[in-house]
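Given next, in structure tokens, is a single chain: the form predicted on its own.
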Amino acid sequence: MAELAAVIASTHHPFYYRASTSTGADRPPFADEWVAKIERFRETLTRAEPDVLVMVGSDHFHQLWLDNMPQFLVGKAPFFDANFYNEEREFGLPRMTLRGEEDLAAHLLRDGLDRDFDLAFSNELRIDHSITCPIITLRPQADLPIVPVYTNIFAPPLPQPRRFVALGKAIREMVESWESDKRVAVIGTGHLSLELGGPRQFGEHGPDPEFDRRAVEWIASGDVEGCLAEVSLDSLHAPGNATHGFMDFMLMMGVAGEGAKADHVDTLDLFHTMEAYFTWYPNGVPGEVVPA
């Protein structure tokens, strides 16, 4: 069976690419620190030596709209075009083409149905920066096949937080039941507190630093039940109007498992948001010798 080589969760700030590649007067003052943190984070995926990436993200109304909004969707295609015109214009993101892993996608769809997850699918999915940003930060050579999994965090009615956690648990079980000898990393991106277009958008940090602090503690310690006890669809409005993206972090906590402490934790306060990076190695840190 396939091996779950790594579980990785992060934010997906679309300005990283431009900040990290700018030079001279155009390079922001926080770029060097940000790049250093990303390079350490990138090494956590490299160390896992994955063959395939399952990428969890959310479409920002680029391809999915109110006329057809699935709650959970799996992309199943040999290739995925990536990034849209406004992402090129606003963030400087490059157009990309990523290979797909159709056999694993088909397995998730079939096994998902058998586990009471009626996952939608698309054979013509085009992906946006919720998936390309972690590719840029974690695997910039973009040489590994992916299976994109999209969640609905924008268009009510939204699934409950507990449903996101349950899907994360199911994804892990489905990956580990895939008849393959490949090593799979599951990578998911979301938000901590986030305000878009509101009065708290452009501050020195995220709109709710206390929520961010508690969120990092929940994730880093694997406190799934503690998180679920305090987070609801209603409560997520308070930290910022786009904070429902935190449910993708909760999904990744489901993949990692209750009580699973992250092997890598890092954060960075940026303008209007806290960036956060977590890695778990379910089968132990690669290359680390466990004392007898």
Contents of the next structure:
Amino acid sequence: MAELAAVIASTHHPFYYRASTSTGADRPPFADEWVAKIERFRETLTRAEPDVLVMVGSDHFHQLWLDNMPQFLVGKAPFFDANFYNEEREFGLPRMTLRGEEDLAAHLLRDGLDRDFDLAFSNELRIDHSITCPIITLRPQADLPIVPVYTNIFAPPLPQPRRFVALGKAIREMVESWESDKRVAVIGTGHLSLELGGPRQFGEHGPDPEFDRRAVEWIASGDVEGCLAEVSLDSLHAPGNATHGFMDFMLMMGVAGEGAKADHVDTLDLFHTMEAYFTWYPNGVPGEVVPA
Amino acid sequence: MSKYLLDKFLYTVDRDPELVERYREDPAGTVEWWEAEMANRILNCASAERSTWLEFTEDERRALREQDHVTLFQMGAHPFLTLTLFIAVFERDHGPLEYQKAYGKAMEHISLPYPDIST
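Could you please show the structure of the form predicted together with its partner chain, as a counterpart to the form predicted on its own just displayed?
To see the whole picture, the full complex is given below, headed by that same chain.
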């Protein structure tokens, strides 16, 4: 069976690419610290020596539109082109093409349907920055095949938070029951408190630093039940109008498991939003000898 | 009122570089053309097929013509779509982040709960 080599949850900040590649007067003052944190985070994936990446993200009204909107969707294709004109325009993101892992995608679809997740699928999916940002930060050589899993955190009505957690748990079980000798990392990106297009956007910090503090604590300690007890579709409006993206972090808490403490935790307080990075090693830290 | 149609306008214009420029140069003409030619095009369907029933209210037409992001927000247009398109149209006339901050400042009188964006 396949091995779950690492579980990684991250914010996906579309400005990272430009901040990290800019020089001279164009380079923002926080860029060096940001790059250093990302390089440490990247090492946590590199150490896990993955062969395949399951990438959990959310289309931002690029290919998926309101005339035909899936709640959860698995991409099954030999290739995924990536990034769109408006991401190039606003964030300076490059065009990319990633290979797909169709055998794992087929397994997730069949097994997911049989577990009562009515997953949509796409055989021609152009992926956006929710998946390419973590490729850029965690695997910039973009050399591994992926299975994209899209969630709807964007176009209400949305699924309940507990469904995100349940799908995360199921993804873990399905990866671990995939008949393969491959090492799989599951990487998912979302947001902490975030406001887009509202009065609280682009402030000195994220719109709700107290929510961010609690969210980091829930994730880092694996407090799935505590998080589910506090977070609802209604409550997520309060920290910021785009905070429903936090449900992708909840999905990743489902993958990591109840009570699973993250092996790597880091944050960076930026203007507009807080960055947060988490890695779990379900089968122990790679290369670390467990004392007898 | 059709939040869906407002969103469809913002979505289709934002994703087409020529339409972004056209909306910047001639907002009233773009809104009129778009409603006549594009509003009933089904985006995820063969191009020959069209809907028959989609149109703006006069208030919606005015908000789009006047590029009034505050009113669009209050109508329940999707804030991400409005923000992304308006950055494309207006950011170039401002210093770094100046437009984004002014965009939020213009809405500071709006408090929770925000208008429902469900379609």
